[in-house]
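In structure tokens, one chain follows: the form predicted on its own.
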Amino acid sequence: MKVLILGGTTEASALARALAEREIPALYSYAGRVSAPKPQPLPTRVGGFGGVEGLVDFLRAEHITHLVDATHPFAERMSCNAVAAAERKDTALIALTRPPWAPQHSDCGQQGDDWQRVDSIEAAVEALAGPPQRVLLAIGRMHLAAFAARPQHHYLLRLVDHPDTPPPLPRHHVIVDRGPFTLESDLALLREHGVERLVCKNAGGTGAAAKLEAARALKLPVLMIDRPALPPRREAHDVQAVMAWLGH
């Protein structure tokens, strides 16, 4: 047995620790989008594979028997490539993914969520038509340019790394920080910057959920971008389930 983890998430790191503790042969792969990736207890590579063919070649060269897609829920291309490569190479595949967030409804006097759900970045940009607002744009750095089409807003950007070039948004402020975040810190962030609306991807998990709790507490509307549709695949939501699948 030899396992390849397509990583970059908290769940991927937890799986890497579990495999290392049990001395199961495994490799860890980062996409290379973060300047200082978290060290892993497994041999690690950084960078793309070169599409489906490149991944098939890597699986063959490294004698990979089990492939675990533990990438971000919005890493659509990598996840699609993983499904295609696993089928072509006849490699066992499982996705270690977080359950998506769901809106909390008001109950017994408790404040519920005010979500507007959209299915893409483009739809989120369209939904921001209207008068100027102060917006927490918590979507990472890859799609910031799309929001230049709504220049009337002031955007608060929380990023893992400093951007190589200034975002093409006429009104913005960048905060460089890495989760997990707390309710207290996100409440302070939203209040300090006078945020009136939150825009985020439905990444799921606990590390970035504090902003939704803070928005709920402050009664702020949330523009939630739903996950992309992916090909059918086996999925697990915790490390124990993946270890059971591996037979350990």
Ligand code: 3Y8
Contents of the next structure:
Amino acid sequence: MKVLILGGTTEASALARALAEREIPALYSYAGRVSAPKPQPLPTRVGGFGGVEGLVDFLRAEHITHLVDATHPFAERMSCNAVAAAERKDTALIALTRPPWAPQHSDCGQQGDDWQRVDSIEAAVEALAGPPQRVLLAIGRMHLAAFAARPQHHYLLRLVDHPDTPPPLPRHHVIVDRGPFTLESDLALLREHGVERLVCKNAGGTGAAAKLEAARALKLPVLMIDRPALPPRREAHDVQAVMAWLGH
Ligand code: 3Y8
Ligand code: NAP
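What would the structure be for the form predicted together with the named molecule, given that what you showed me was the form predicted on its own?
Below is the entire complex, every chain and molecule, led by the chain shown above.
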């Protein structure tokens, strides 16, 4: 058995630890999106494979028997490539993915979450029409340019790395931080910057959920971007289920 983890999430790191502890032969893969990805307890490769073909070649060259797609729910192209490559190479595939977050409804007097759900980054930009607001844009770096269409807002940007070029947003403030985040730090962040609205992706999981708890406490509206639809594949929601699938 030899496992390849397509990583980049809190759950992928937890799986890497579980495999390393049991000394199961495995490799960890990052896309190379950030300057210093978290070190892993497994041999790690960084960078794209070169599409489906490249991934098939890699699976063959490294004698991979089990492919675990533990990428983020918005890593749509990687997940599609994993399904195609696993099919072509007849490699066993499982996705380790987190259930989407759901809004909490009002109970025992506490007001429910105030979510507006949209189905894409572009729809989120559309929804930001209207008078200037102070907006926490917690969607990372790759899709900031789309929000240049709504220059009236003041954007608080949380990025993993300092941007190499200033974001195309006339009014913004950059915070460099990587998760997992805590309720305490996200409450302080929202208060300190007078945030009036959040924009975020429905990542699920625990690493980025603190901002939603903080928004709930401060009764702030959330513009929630639903995750893209992915091709059908076997899915697990926790490390134990993946270990069981691997026969451990
Ligand atoms: C390179 C590798 C771990 C993994 C930690 C999780 C939690 C913190 C929440 C906010 C939201 C965001 C962003 C986010 C989270 C975890 C997890 C998660 C969101 C690292 C990492 C890599 C990346 C890539 C990066 C993206 C960006 C997205 C920032 C490591 C830290 C916004 C997604 O600058 C860039 O180009 C950044 C790009 C893809 C999305 C975007 O569009 O910009 N993640 N994030 C991975 C690679 O190279 O393969 O160093 O750990 C991993 C983590 N990011 O082990 O604890 O599991 O989700 N990452 C989102 O969810 O909206 C931050 O700020 O509240
Ligand atoms: P993506 O758009 O689905 O993938 C684009 C290309 O990046 C893929 O086709 C592949 O290149 C390469 N790639 C992506 N993930 C890879 C991995 N783990 N190992 C090797 N190559 C990878 O992916 P993304 O949204 O840019 O996400 C990149 C990474 O950041 C992933 O590891 C993901 O888990 C992590 N991440 C993403 C988000 C997010 O919001 N998207 C949030 C947290 C973490 P080739 O076609 O050349 O093989």
